[in-house]
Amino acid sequence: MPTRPSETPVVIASNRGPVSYRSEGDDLVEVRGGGGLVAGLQPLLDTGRATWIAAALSEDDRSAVARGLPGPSGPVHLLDVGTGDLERYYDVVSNEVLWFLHHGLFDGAHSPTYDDDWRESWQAYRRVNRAFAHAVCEHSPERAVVLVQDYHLTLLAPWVTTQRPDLRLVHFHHTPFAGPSEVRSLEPTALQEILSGLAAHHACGFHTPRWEGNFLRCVDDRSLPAPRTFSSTLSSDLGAIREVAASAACAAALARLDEQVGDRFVIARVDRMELSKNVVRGFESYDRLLRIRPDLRGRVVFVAHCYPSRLGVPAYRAYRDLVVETVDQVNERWGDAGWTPILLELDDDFTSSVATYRRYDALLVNPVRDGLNLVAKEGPAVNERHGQVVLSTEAGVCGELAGAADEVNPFDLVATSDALAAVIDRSTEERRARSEQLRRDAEARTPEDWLADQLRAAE
């Protein structure tokens, strides 16, 4: 008998595990993993129907591995790879070179080298996306859809495919996908991998139906076959978010924001410190509203949770040093003795970011690019003061928030600026209409709806 399709065992692949290990004396204690990927996937493990597999981190994972943990017949595998395989092929590979060309941030300025160096480090992501093929045909069951995750991991189709040919592979891609001109700034051997890696999968899914349309184009600009694409938005887990928001800690901590802010007008922005997220830009937008808004100064308050990511990857320490200086040259050029323009947040404490979603009354997304972006809802579907969000037109998210954020291109500081400063003026009614409106597009999707959407392809 056939097996249906809501008893078809499920294996994940991805980089990022749902647990991790953290070190306390002798022990090792596992800590749940967080993010948009695990809330999406984890109600899989929940139903007893799922193995996870995924590379061990740190230090602490690997000692984790030693020991057996977690056990060999748990539904997590963790896959340690060597350190120097796994920096090679997620610092360099990964962080410097295809989330850089995916998120459009390859200039004259700053564009990749391909030297004895990155072919080294092309053979570890090789190395590793091989590692994840041989644990996926290990612990795959019979007939088991594969969801592999991310720009990791896009070699593994054609070597599952070889050996296990029973099994459906879904690849989803949370990164934007760069069009063809832009992919030509990749070294052609590892874009002719990439691409055929990506063709091999039974289905390729996107965000959005630009980051898909990117990647059919690309295919057909190889002259490869094209594989089933969808396109599907994720959401947070906004039942979890509310737990959180709904918490005395989160509490507290909005409390300690309220005796920092008083009663003035909150901006605020929650962002990995890196450069596609575009910290600077919008921290030089606020700087122009203070210059040409005299009347602001002293009556708004910008609220930067932005925590530093990546720092093994050159430009990421650099990123975080000039986000730094740029909010001490605002606060020198604004500030007095009662008044701090910008109050910038280095840990990452969600909660306390939580509580700042609450309170904001205007929050700042500008990315560069970014394959869809959790912020834009996680914000509405908690704030408790009609908040606006002035929104990045190259934001995945923008065409789920379309008529209710208000637009602007990332690039555009006097937009940019201009929209912060028609947030601030707007009428009442008109916030509360747009924040009712944010709140309802945050919730329309949940991650049940994109982890139906993978399983439906693989059909």
Second form
There are 2 protein chains.
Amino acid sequence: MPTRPSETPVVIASNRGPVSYRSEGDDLVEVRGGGGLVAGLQPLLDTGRATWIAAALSEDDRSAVARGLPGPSGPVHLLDVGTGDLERYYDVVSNEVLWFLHHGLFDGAHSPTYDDDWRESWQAYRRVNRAFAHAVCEHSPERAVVLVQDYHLTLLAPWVTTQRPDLRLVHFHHTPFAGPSEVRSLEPTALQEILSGLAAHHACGFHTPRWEGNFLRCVDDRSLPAPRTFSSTLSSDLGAIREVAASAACAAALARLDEQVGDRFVIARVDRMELSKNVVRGFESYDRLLRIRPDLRGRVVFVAHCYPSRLGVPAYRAYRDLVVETVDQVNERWGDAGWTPILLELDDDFTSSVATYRRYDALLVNPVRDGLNLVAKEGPAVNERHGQVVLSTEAGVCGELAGAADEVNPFDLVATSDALAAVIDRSTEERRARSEQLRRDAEARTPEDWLADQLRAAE
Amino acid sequence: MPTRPSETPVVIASNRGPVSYRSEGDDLVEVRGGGGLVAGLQPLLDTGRATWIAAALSEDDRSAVARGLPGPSGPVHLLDVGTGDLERYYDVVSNEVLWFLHHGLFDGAHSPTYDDDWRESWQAYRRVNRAFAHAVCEHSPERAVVLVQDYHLTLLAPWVTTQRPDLRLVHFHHTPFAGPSEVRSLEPTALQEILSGLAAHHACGFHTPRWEGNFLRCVDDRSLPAPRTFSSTLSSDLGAIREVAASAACAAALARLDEQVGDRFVIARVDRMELSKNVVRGFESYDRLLRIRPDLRGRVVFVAHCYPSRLGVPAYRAYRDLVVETVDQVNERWGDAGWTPILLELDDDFTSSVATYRRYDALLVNPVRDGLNLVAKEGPAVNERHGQVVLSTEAGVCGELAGAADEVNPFDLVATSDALAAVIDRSTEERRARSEQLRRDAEARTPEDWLADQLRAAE
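Got the form predicted on its own; any chance of the form predicted together with a further copy of the same chain too?
Full complex below, order starting with the chain above.
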């Protein structure tokens, strides 16, 4: 008799795992990870149904692996793939090429460029994927469902299915998927291996039909057999965010924020300082708003949490500098002794971000392209001010918040500042109605729904 | 009785026309234009079957229009749309946005950006297109076929067909057409008007099925009614180029070139200094060739004709500087008193380019994306050295030269330099066979074939 789906063992393979390690003196302390992915999969771990394979990402993680942690009988296995391969697989192939490719960040004339060093990096990516494949084969119970996560791990399926035809592999891609014209800027061997690697899964999932359609067109262009595909959106663990919102630390952070902003209209953003997040155009749109609407000067304030990200990559350092420069210009142009138009927060402090979620009147989420974007769901879930959401049409979450959010083309400064003006001028009644709809839409799906969609796709 | 197709009057609308003007003292001298478009359409002009409407592009052109030139009863009409509108329609909308869009030259994080100034430029583009539409309505004989050329003139059809339902409009797009993911970086109003403007033609033509497919997917994504589409490649007027090749001036240029290069293996390129032409990666690939193949140092020379282009656009000036800097680095790294590895020619001198066509042993045509690329046909047609062609897979001409050219991914320095090495190492016999095939493929189609395809599409 076949195993019932609800009892099928599950193996998860992802770059970042549910635990990591931090050294304290001679000890290594286990740190639990957060985010929607862990929230969605944690119940499987807690009930002993799941095994999780992830990369040892830090020096402390590697020390843990060397000491036999997290322990061979536990549900989590960290792979130490070596620092050289890790850097090439993660920084070069995954973050500098595949991330740029899927987010449309190459300019053609100058990037990408594939040289001999790229070829070494690609071989490292293959080796790391193969190490994951070996670990999956080794740790997977009979007839398990293997949930492979994201663009770091695209090559497992052909190797695993040869060794372990009893397993059923589902891939979930958390970023956008580039269109058929765009993927042609990937080095051809890598492109062919990635597409056929993905196509070798039993099913491939994406956040939205748009990314799913792009993938299918790419597969079709190369006459590869298409796997089953599905789209399913992730959510944050909103319960955990509500707990933070209700904490004393968050109340203190909110009190500090209130002291800074007073009763001004608060426009907010919460992002990594990431090329795809479109931070600069956000400030340029705000600059235009202050120019065309003198009545708003002194009455609004832009609270921007922009956490440092990938500062080892020159393009990211340059982008951070451009962001800071733009903020300085706007503050100098319009600010005065009693009013700083933009409050830029560069420290990664989740409690303080949640305080801003509670306080904003308008949340600006304007990525040039985004697989989904969880900020646009987290804000409405804990906001206390009938806050509105100005949202890029290029964020995957756009479909879920359609009708309630104010949609803008992220390249369009005029549309973005006009949308901010419209939100400011909106009646309290309409704001309330929209914010309630935003909250309902944001809460409509849970991380468990997303997990269930993956398991269903494996059937 | 319906007019026979061969007798149907034809009206051509294009940005650049078959004649322009140059002042000499108080006189304005008429200059005949060149290129495949004019070559294809000239017979229609000569037999009095065609009317041609184009923009007055220079100060001298505008002076000519003011003096009533080329004359109201002649077949050519130049439109003076005013310098302000001309600059916005041509430089801003056509060259800085649509060209970049269709060639994949935006980087997302920094470009494109649409501000208030863009909106003024877009209105100028609409006004110029409307001026063309009026001129088409005014100058078109009853039941004429109107051949509308290229991305500058996408909005005529809805206006013209309302006023003159007797006319049949065919659009031909000479650049690549961006994919559905890529066009989303165009400002939404402009995108909608362009796609519905193109879709309002009786038929839309492209150089290759790839651009045709991209257009159809974009139209389909917006549920617009798809027009008839076709693909048809253009050719240069090879007869005219052979005449130049046979001229005394070309013989003199070739003698000068021979003096510089001696009996070395000549790699050549002939391009505008254009972001899409991928000049820098070409030199970087050559740099790698000299690094991995010490035996080739002193034995090869790269003759590069890179004509200045759009130097009013900052990105083009920066690109020219990068090209020159790269050439200097390569020459300094590998050159010596008796050998300069790269001979960079910045003057636009067609006779000297044709001399290089005659002399090259390998022609490098490596655009990051190109609607067609006529250089890859012109070279083989007059080459005298069994020259090979190293050709980007992203050039529209690639399909026509498949099998005979050496195809490379243009972003891949390793593949490009390996292809150059393979060509150098190739036996004379195989070089001869390939060069003969290249010549046959290059000569397979004429400008007249391309014209005939457009007229057939109008039926």
